[in-house]
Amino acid sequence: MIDTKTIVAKFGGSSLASASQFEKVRAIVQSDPARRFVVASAPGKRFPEDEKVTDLLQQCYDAAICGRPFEPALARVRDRFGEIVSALGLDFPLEREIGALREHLSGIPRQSYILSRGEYLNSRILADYLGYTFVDPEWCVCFDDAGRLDAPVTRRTIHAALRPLPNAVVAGFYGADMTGQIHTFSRGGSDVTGSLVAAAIGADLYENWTDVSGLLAADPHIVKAPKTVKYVSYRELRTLSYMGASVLHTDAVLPVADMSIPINIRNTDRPGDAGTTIVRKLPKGETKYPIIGVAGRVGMSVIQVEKVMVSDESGFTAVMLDILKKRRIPFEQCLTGIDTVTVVMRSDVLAPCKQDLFAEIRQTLNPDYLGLTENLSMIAVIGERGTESCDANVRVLQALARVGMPINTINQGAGKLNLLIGVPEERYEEAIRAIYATIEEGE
């Protein structure tokens, strides 16, 4: 473990989209010597109509694999990086790097390699600008041949790579297997790289710099000026992220949570804002509110299977889930009652196989009733203390009742982390606003 205080600072695509953003990043990094290690994303959008560099690289790959000209998209990639290098006055071998990319596109291109070049180039440029050592995750973020992260090996190799260095910039989003083949995380995966780096060196803090001042208690497109959540637990954050609060990649929580390393979500454009801190245990003196946020997902469907005395039939639910497993159909929730099994899943997953699936359920389970409710939304009311509180649950349900909101499903898991409520999709935003009002009432 590195002995001195250490902060790992990950900067997202919006934070590194232009030369002026690079200048903000350097000011943030240099303002605290503890920010010894930086993880960088590819350039994001500079304005709403702009294109992310990763999207441009995807266009390059799509054109190359189909035998179409990729040069127009590659020229835009070169221009984006060229503007940054020129404005910062760096002596960077951009033409050589673009030439290597062109050569790869002209052969048999690999998508993961092409998509990783945004992070690779941006991180090299940032390392030059900061005067830090560039560390290529191809050397230390380890995947197996199937493209799965090897977390134990990665932790050791990152530690070995960074331990001798006073400062470094690590490219996010990708790594490599033992043969040197590049593999990438899913979009937003630079968050995961940052978390892996923080865990590997035993950092005191993992900062995730983006374009918002922390985690909001509700979607600002639905609720006007929702409050920023000051503290949130690792478990609460994973649920919020899964349900659509996209401030942090869902998988970025696990490596640091295992070591109780706090995550601080900060705003590059407003570095003075405290942001949101994700912790295992709330600091002394801080109030833990019953409900910290509400998030949801639209486009959901509910399958209901009814059969008298289903609870007495050994394995009935297991058979139902086995049907889904064999068809590789993921589901979000499975609720059981005395005579019912209810499965909640995404409508886009169900649509291609709906008829065949229902035919198999009828043939295998011979249900008394098989029903489908579509066009639903699932809303998670999140708070580790909230769902233990009768008052909090009552306030939520009363708020929905006051606006005449039909509730199709309701579920509280044994872990008491969140209350999941299914409502009609066309009334989703109304339900979010009604529930959010109870959060403010409870403070």
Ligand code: ASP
Contents of the next structure:
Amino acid sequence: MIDTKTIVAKFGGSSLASASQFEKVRAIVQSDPARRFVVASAPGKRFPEDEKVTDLLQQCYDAAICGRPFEPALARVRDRFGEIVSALGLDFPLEREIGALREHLSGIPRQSYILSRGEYLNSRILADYLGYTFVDPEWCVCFDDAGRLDAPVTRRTIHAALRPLPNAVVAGFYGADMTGQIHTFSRGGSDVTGSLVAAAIGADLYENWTDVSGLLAADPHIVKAPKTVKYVSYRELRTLSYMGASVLHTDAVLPVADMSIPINIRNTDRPGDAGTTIVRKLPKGETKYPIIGVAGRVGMSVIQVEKVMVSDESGFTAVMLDILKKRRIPFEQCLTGIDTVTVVMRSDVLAPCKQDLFAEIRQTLNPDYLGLTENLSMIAVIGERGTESCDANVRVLQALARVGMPINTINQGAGKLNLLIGVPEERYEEAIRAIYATIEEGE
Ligand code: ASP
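Form predicted alone done; form predicted in complex with ligand ASP now:
Then the entire complex follows, led off by the chain already shown.
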């Protein structure tokens, strides 16, 4: 059954940072013939203080554009690739490629072109090492004149480029517009390339190989050794990323989600770990407790507007939101109760306009009470299958009650469990730990 499948395997910078990492990647790719299409990042960090090749290329560009010497940074780029090529015993024209880069830097350098060379070179080296065809996204990842991805054209072009090939390595992170100018995605964008490739060829699975064994159920800086989430839905992932969990580029979800292709986050250093699988619909019966994770952010404020009989007045909330809209102030949540409207927003967004905003709310809505609570944190309790259990919310609130946690706001939309709870910032970590404990108990 396995050989009828097609897997797109994207390897991130840390997975391709050195010759020994290349060896692990080859073992992974060769262990399953379904891994026909590989997407590669530029070499990342080999150890915490190390520099990513993309950052070195940025230094080359910054120096060249200001007329400063770029040779020291370029030499480090050369050395990074030189080490990989020689340790793997490859016959790769590195000096010629570095010479071309030097020539470009000596002219009128273009940032996107320079930054893209990390992926270009690393993918060519990987293709040589695996014996796969190298596919340059310059010809199949298409941007418009404004530098935005042209998704429909890209899909057709990648499909046409890869269909005749038994296997290939596609460079991540960049593409080109109709005039041949190179454009890149934002940083970490090789994830997006991997997703586009998986969608274009209708892969059965998009594997994203990195240096962690998947998504954790809580921030490891707050909770000691939190467990890995086995399955997460695209929607749950969106909440987790919104709250700051970063394991995948946000734009990498949509292309595969549209086609219901699962994404499997895997660890190159621990290929035996199953990792986290991101799916449209969670498999039935996988978890007894529907809460899969807890995340949050500090630095939140809450504005409360109260007016007696406001519930009978149509348009009160709309006017409040209109004031924010006209001032282009984004908000995170809007909760309405009997005679009250509560708006949750980021404190750094509110700070510069606080006085003016409050003056306008007073003038326009003439409230009986206008209050502001600052220094709050917002906690997201994530688990789409909340409706399958009648006590998930109860357990979360009980856990908070046990530690005497004051709750400032509580918000849950209809149906699914994605509970948002506002608690004082200074007790944020304690609240996360209390909720996480229910996940461990719940299993
Ligand atoms: N090399 C690029 C970066 O460091 C893109 C990527 O790795 O996905 O951001």
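Just so you know, these numbers come straight off a predicted model, no measurement behind them. Between two forms, the rigid core is the largest collection of C-alphas that superpose within 1.5 Å. Numbering follows the first chain given and starts at 1.
Core-aligned C-alpha movement of M320 between the two forms, 2 Å or more: Passes the 2 Å threshold, so yes.
After fitting the core, N167 CA displacement of 2 Å or more between the two forms: It does not reach a 2 Å shift.
Core-superposed C-alpha of D50 shifting 2 Å or more between the two forms: False for D50: its C-alpha shift is below 2 Å.
Rigid-core-superposed Cα shift at N375 between the two forms, Å: Comparing between the two forms after core fitting, N375 shifts 5.9 Å at its C-alpha.
Cα displacement of D339 between the two forms, core-superposed (Å): Spelling it out: core superposed, C-alpha of D339 shifted, distance 8.3 Å.
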